[in-house]
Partner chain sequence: MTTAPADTGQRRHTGDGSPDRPTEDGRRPMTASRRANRAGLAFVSPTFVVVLVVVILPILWTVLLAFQHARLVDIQGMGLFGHWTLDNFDQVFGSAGFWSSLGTTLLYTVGATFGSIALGLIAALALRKPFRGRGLLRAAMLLPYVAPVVAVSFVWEVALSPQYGIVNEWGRRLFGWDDPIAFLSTRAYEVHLLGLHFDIPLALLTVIAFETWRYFPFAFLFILARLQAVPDGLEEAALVDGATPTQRFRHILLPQLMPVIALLCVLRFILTFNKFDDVYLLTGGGAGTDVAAVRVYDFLTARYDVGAAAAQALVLAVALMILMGLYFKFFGNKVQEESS
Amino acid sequence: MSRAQFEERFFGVLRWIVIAFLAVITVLPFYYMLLLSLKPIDALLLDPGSLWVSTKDFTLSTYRDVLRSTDDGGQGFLKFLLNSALVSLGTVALTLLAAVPGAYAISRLKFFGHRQVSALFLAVYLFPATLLAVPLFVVFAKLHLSSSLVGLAIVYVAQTVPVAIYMLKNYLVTIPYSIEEAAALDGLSRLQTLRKVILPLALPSLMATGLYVFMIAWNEFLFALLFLAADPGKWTVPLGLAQLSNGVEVPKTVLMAGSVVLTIPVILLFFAAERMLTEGLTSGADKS
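Coordinates of the preceding sequence alone, form predicted in complex with its partner chain:
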C-alpha cells in the first residue's frame, strides 16, 4: 500500500472518530444537564453513573421548585426570567440604536478620520471588561444606579456596542453602492436611504447582530454579580443560579433544573437563526 493510499484510508477512518468525539463532547453535557434535572437527588446519589432516568424516578418537581416564587417556598426563577428578558431586550434595542449609524458611516462614508474611528471601535472591543468594571461600579454607586436593571442594561451596551458595530459593518460593505446612488437619484436623502433602503436590505444582519447581543446580555454574569448581588428582587437568571449554588441546602438536581431554564431560551433562539448568526459572525473571515 502506498503512502497516499494509507493516508487516505487512515484519515477516512479518523474523520469519523473525530466526528463521533465532537458529537459526544458537545451534546453529552447538555443531555446530562437535562437528565439530572429530571430525577430526584436520591436517584443521583444512588447511581451517579446512570445515563438515563427510570420512569419511577422521573420527576418535574425540580422545575416546580425552581420556578415557584420565593413566597411559596420556591426559588423564584420566573421573576429572574422576567428580569433577564427585560435587561436583554433593552440591551438589544439600545445597542442597535447606537451601533447602526456608526456602522453605516464607517462602512460607507469617507469622512475625515474614518480610519481612526473605525480602528478605535475595533480596539474598544478588545479592552478588558475588568477595566470597565471598576469605574462603572463606582459611577453606579455614586448615581445610586447599582441594583437597577436600567444601569445593568447600560453596562451591557458598553460590552456589546463594539462587536455590534463590527458585525454590522462587515455586512453593510457588501451592499452594492449603486443601490444607494439610485436612491439618491430618486431624491432620497441619506437618512431616508438608510431607513428605507439600507436597513431593509440589512435586516438579516440586524437580526443576527441583535441575536448575538441578546445572547451576550442573557448569559452575562460578572456585572450582574457586581451590581445586583445585594438585591434578590433584581437578580437575572445567571446570578440567581450562581447564588442558588452557594446555598448548601439546594439539591444539585434543582440546580440543574435552573440551568436548563437558563439555557433553553438561548438554545431555542439559536436554533431558530443558526445559519444567519454564524454567517453574521464570520462574514469577512473568508476573504483573503
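And the form predicted on its own, for comparison with the form predicted in complex with its partner chain?
Here you get just the chain by itself.
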C-alpha cells in the first residue's frame, strides 16, 4: 500500500469518527432533554439515568402544563411563544429593511473609506452587551418604550444590523456588475434594479441572514430581562424558561419541556431553510 493510499484511507476513517463524535455530543443532550420532558417526575426520580421512556411512563402532561395559561394553573408558555415570535419576526423584518440598502451601498458605491466600513460595523461587537444595557434602558425609559415589545425589537435591530450588513455585503460583491449594467440599459433605475434583479439573486443570503437574526432575537435574554421583567404578560420564552429554572416547586420534567419548546422553532426553521442557509453562509468565500 502506497503512502497516498494509506493517508486516503486513514483520513477517510478519521473523518467518519469525527462526524460520529460531533453528532453524539450534539444530538445526545437534546435527546436526553426531550426524553426527560416525556416522563413523569416520579419515573425520573426512580431511574434518572435511563435513556429511553417506557410506554407506561410516556406522558405529554408536561407540555400541557408548560403551554397552559397561568390563569389555568400552567406556565403560560403559549403567550411567551407569541411574544417571542412577534419580537423575532419584527426584528428580522426591520433588520433586513435596514441592512439590504446598507450592504448594497457598501458593495457597489465608491466613497471615502468604503473599504473600512465593514470593519467599523463589526467593531460594534467589541463593546459587551452589559456595557450598553443600562444606557439603552435609560434612553428607552424616557421614550416610554422600556416595557414594550416594540422597544425590545428596536434594541435587537441595533444589535443585528451591523452583522447583517456584513453578511449581505459578502454575497452582493459576488454578483457580477454586468447584470446591473444590463438592467440599466433596459431602463431600470438603481432602486428598481435592487428590487427586481439583486434581491432575487441574493435570496440565499437573505434567508441565511434572516435566520441568523431570528436566532439572536429568539434566544436573547439580557435585554429581554432588563426591559420586560416588570411585565410578565410581555415576557419572551427565555424569560419564562429562566423563571422555571429558578422555581423550587417546578419539576425538572416541566423545565425540560420548556427547553424543548424554546428549541423546536429554531430547529424547524433551520431544516426548512437548510439549502438556502448553506448557500448563503458559504457565499463570498470564492474570490476567484
